[in-house]
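The chain below stands alone and is given in structure tokens; this is the form predicted alone.
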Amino acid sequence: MSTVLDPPSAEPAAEPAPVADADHPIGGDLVKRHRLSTRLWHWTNAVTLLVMLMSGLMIFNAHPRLYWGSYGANPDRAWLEVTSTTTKGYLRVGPVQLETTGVMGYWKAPDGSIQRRAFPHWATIPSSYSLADARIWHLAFAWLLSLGLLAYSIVSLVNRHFQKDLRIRAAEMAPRNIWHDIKEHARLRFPTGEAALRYNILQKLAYASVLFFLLPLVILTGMTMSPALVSGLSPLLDLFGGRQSARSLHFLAAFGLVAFFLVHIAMVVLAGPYNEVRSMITGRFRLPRERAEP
């Protein structure tokens, strides 16, 4: 692990950088945390997933219902739909129905007109209804997502990022260890000193679920919905149980990524946004100082 000392002019005078031991950094040291490949992939993904989510919501607006199986149309029973009456909007999931007037299904456009589309203008790309444009945006950034994940995976295997930082060891999966990390997070007692450089089991599980499950799932189900691609990849239809099931899984995987993003942002804010964001831009991270023992 390499330790980086900032030049004097780069640090506030009130917080001088201590002399760091490259092999055994301590709280307060400024160290190298994220590789360039990780930082590039992180920010490229942030933009790519945002565009794909917003253009995907516009595509969903064209038929705001989800089904299981190979077929689905208006007369069929959907397991999820966003709909409206003449005065209200609704989200229905199975037998549960929630009123969403003003946000989903029934909302007011900037010109004051009432719209009955599933997702409002501020949540979609483009903001005005255009299925064709949304597909162009979605497919263009799908290439960025797919090729970016492939490149990041190759680089992470070569530089052993997966093996050194994300590999989950059997001892870490012990219920006692997982419960300990859950309690520490609930108490906002985050790792300090050199321990802050290592991913804990909750972080490893979260990143592994995104890298090896949610992202591949959203890409493969997206391919399954493409008539041009699936004609040569028909096993994908069997794997996911039909095109409508693939569409439902695509939607669920996308919102799984949204849930990860919200938790990720919350943890960045709680852990110290300046230090966390700086480390993802420059690669440099100041280790939190060790807590005094009671």
Second form
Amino acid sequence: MSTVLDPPSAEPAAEPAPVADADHPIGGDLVKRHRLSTRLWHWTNAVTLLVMLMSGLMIFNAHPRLYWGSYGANPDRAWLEVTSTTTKGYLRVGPVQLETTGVMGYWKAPDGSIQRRAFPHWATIPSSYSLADARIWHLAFAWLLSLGLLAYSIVSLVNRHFQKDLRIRAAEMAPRNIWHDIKEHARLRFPTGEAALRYNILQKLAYASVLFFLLPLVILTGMTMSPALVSGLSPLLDLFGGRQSARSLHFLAAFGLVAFFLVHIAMVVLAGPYNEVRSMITGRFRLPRERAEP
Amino acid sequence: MFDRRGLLRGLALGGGGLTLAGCDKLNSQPQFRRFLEGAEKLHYGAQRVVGGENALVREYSRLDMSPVFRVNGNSMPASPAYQALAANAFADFRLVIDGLVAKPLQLSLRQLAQAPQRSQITMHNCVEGWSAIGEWKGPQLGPLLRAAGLSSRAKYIVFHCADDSGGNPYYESIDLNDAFHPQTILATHMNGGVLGIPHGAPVRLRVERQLGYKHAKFVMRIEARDRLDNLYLGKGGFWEDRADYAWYAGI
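For comparison with the form predicted alone, would you give the structure of this protein in the form predicted together with its partner chain?
Now the complete complex, all chains and molecules, led by this one.
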């Protein structure tokens, strides 16, 4: 809670109201929230991850099968594949086969023709089949993603953003605290006042898993698919259990990022999109007003 | 306020508000493509730093080999000259090494077998994403180029192949770093036997730090050149010319 000052006795019978000072803003205040480095990195990533995902789906279309282990080609057993018959599309994961006609494996192109590629035109860059073009996009933006993450990490260590805002303290990991946050989220009761400036444990876990797990994973598994890079970095092959396992993990990590994106957008919408998006563009954030406690 | 060109430039520079149509338009914009393709130089530089001149790719054991090694691309060149050679078990085959060399060579399979040999079990990485592990054996390319007296003007090694697609001959090219890499061999044997026609008999390039389309099959002639832009469509390889694949991919 923000500071509540008992008014000096001179002022009679006034309701004690929360009072803001420089260190303790209260609900309704417009405060500085996100640093320039965070904002720049956020929007660069928004574009980069979208391009990487969509060009990645086109690359997947060139061989829509995933394997575990060192090798994997058509004669080998795939754990996931997108396939089709002459009239239907299917996604198969292990023994489970789902019909995906109209979306995956069998869909109608804008010119009306039936296409049997894995992912449809609206999900890929470019929208018509070109492995070469998708690779040009994917590999160029891979530099933005990796160098962006590197630069952001260095800046965030130097300005102590990681230590101050993202470090998870032992008390926060207490099951009671986590369960409390889950209940608050489920009731859509988001923090108000000064507390809204601090990440709660679910936010910290989500951001930390993207920053320190999913993004490094997607970058390192991507590098593991390069025969030239693993000539100098062969431990990567052992780390991920072979090139095809790295390719599978690359795909799963990408979908982990998609899942994060969906939850992230949902939370922005529920928490007040205007205020949230403004804070990520200008850095200024209006603290939500304190609720009257029952 | 926003004409189309300005909007496209805004997209390219700011990267904001990318839409599907926007991406397709950018994709067909020569300037933006050149910008994206410029990253190829970064890939090349970074991979040469990480992999150094001579870092070796992993070699596997026989237990790791793919039970079936997928055949890709042409499995039998249509050329009558090639088929005549094949009918005679390539007894009359002569591998030509020429171009920017002091003494052009014509090597029979027996002569190739007498050159320094290397055997390696490595992974074949297709640009499409699949991979297979096989055993390859044949002479290293580097010593053959030295024997031919490679000129100091040579910058690229071009492989001219017996197969074609739609009348366009298959060819590929690599730089001297890849050409002299210890694992770059002219495979004449695969998985313990003589290299079969579907896999590129009698000679197939193995350039292990590159993707599959660089591993030219049915190699008939090896030419040292100082430039590639005046050869066929000028991009250094069949797939580079026909489908815009990167000349230097490595990933």
